[in-house]
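Shown next as structure tokens: one chain only, the form predicted alone.
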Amino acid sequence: MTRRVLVATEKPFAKKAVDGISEIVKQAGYELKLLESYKDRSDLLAAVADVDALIVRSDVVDAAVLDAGKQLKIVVRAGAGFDNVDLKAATAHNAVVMNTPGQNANAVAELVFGLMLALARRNYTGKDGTELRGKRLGLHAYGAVGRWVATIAKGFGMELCAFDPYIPREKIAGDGLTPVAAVDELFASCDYLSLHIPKTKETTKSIDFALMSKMKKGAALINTARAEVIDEPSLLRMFAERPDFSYAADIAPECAKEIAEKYAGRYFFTAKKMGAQTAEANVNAGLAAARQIVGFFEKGDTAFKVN
């Protein structure tokens, strides 16, 4: 019997990617189905009746999707997050749930350069900035955009240090970055603090007031990770009290109105969260999504199983 897989994206991916999507999926003898831009949930639980592997980006795959999906063995996030997946209700309907991480990397590791860069120019408002060169730049958190961002930074002539306690001290110092043993340390001795956790239990809200006030004067905070591990009553007081603390984000926080309107040139938010918004991250991560698929029924792979 012919496997399915399903394509289901209210932002759809890149034609190219959709091309090469359906020439890794035919090649392997499977069946392709696109669902690109709907805007009922109800299409969606429609379209997964049928089908063996679904590839998502942002979309939200919860129970009712899982119970739809009757025939549903694999559920790929094409990107590194998937907190828009239920794993747990993915565990009880025995589907397999990945993500391609590494795939959008690089973009999001450019944008970070991105932001900084707004911060340091004021904006681009024509008022006297700062460089980057010499500055020390702290990364919470050093996987595959920490990597990255790393590799960009050199070429900025910045200093690096990270704290990450599931990657050994040796590997960070490897790679030309000074290993910070406690987040603490990080916020107080860094002049940019990136944050690349991912949104978990332990993260949400996790930086707060305690955390960010240790930040050394002068200091800016760059997320690219999740609005969510920012506890927004604590960035307010931040701002309140640290007219020297600035703060820019691909994803503006509930509080941005008020940030907007008493904290001008102190922060820059993009209009939505755009760290994979870029051609090429966009086909990487669909053609990652269509090659774990045809690997997880032909050879079983499942190293990049998350639930």
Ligand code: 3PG
The other form holds:
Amino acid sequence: MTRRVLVATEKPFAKKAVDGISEIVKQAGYELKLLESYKDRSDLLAAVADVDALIVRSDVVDAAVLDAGKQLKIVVRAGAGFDNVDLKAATAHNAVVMNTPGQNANAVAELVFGLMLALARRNYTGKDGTELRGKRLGLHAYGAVGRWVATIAKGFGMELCAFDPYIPREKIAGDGLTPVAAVDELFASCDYLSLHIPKTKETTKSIDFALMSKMKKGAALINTARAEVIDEPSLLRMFAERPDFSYAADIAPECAKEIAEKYAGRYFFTAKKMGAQTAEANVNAGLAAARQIVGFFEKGDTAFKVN
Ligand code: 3PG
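Now the other one: the form predicted together with 3-phosphoglyceric acid, given that the block above is the form predicted alone.
The next block holds the full complex; its first chain is the one shown before.
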């Protein structure tokens, strides 16, 4: 029987990426099904019913999707964070879950600078701004995105430090950054703090008032990771108690409206989650996902398995 691959994306890939995925899938002799910009989960549940493989972005793949996908053998999250996929349910359904680490990292890293510049240049309103050169940038996690941020920051002439308990200090130091031993030390010592932690049980709401209140006077927090890592009551408290604090994100918090009403000029939120929304990132992550599926079926390759 011909294998079927479903690409299900509430936020569609660029056309070039879809064409590339289609070519890889067809060359392997498989069929491609496309479900883009769907508004209702029932569309996803129906579409997944007769497919062997699923490619998603931030689309939620929970037990209901896995139940509906009776033939599903592999789910690939075209991107880094796989917090949208229920790994336990996938394992219980004998489905392999993979991500495509690093493939969209540069796009996210470039947006970090778009956000920092928006704050530094006072949202481009014409008011006096500041420069990034010479400022200290702290990276909370030093994975693929963090490394690209560091590469670009060197061009801006920023001083760099990073906290990541999972990466050897020698690796961080070898890349020219100062390794920081504790997260509160990172928050206390930087002008800009950029979050690159995944959303896990441990990191959810981990950016709380105790941590944020350690930030230097005038420091800014940049979040291109996940909205959920921020404790929102703490964020509101920071805005209220620290008039020098500013915050920019491509994943606006639920309290965005309140921030916008009360704290004009101290925040910047993009219209939607768009860190990885570039043609290049879509092509890199989408094609990698398609290749990983073919590699899995044809050669049993599970190199990027996360469950
Ligand atoms: C990721 O985890 O790879 C990024 O957050 C991108 O997510 P997206 O595919 O929904 O844009």
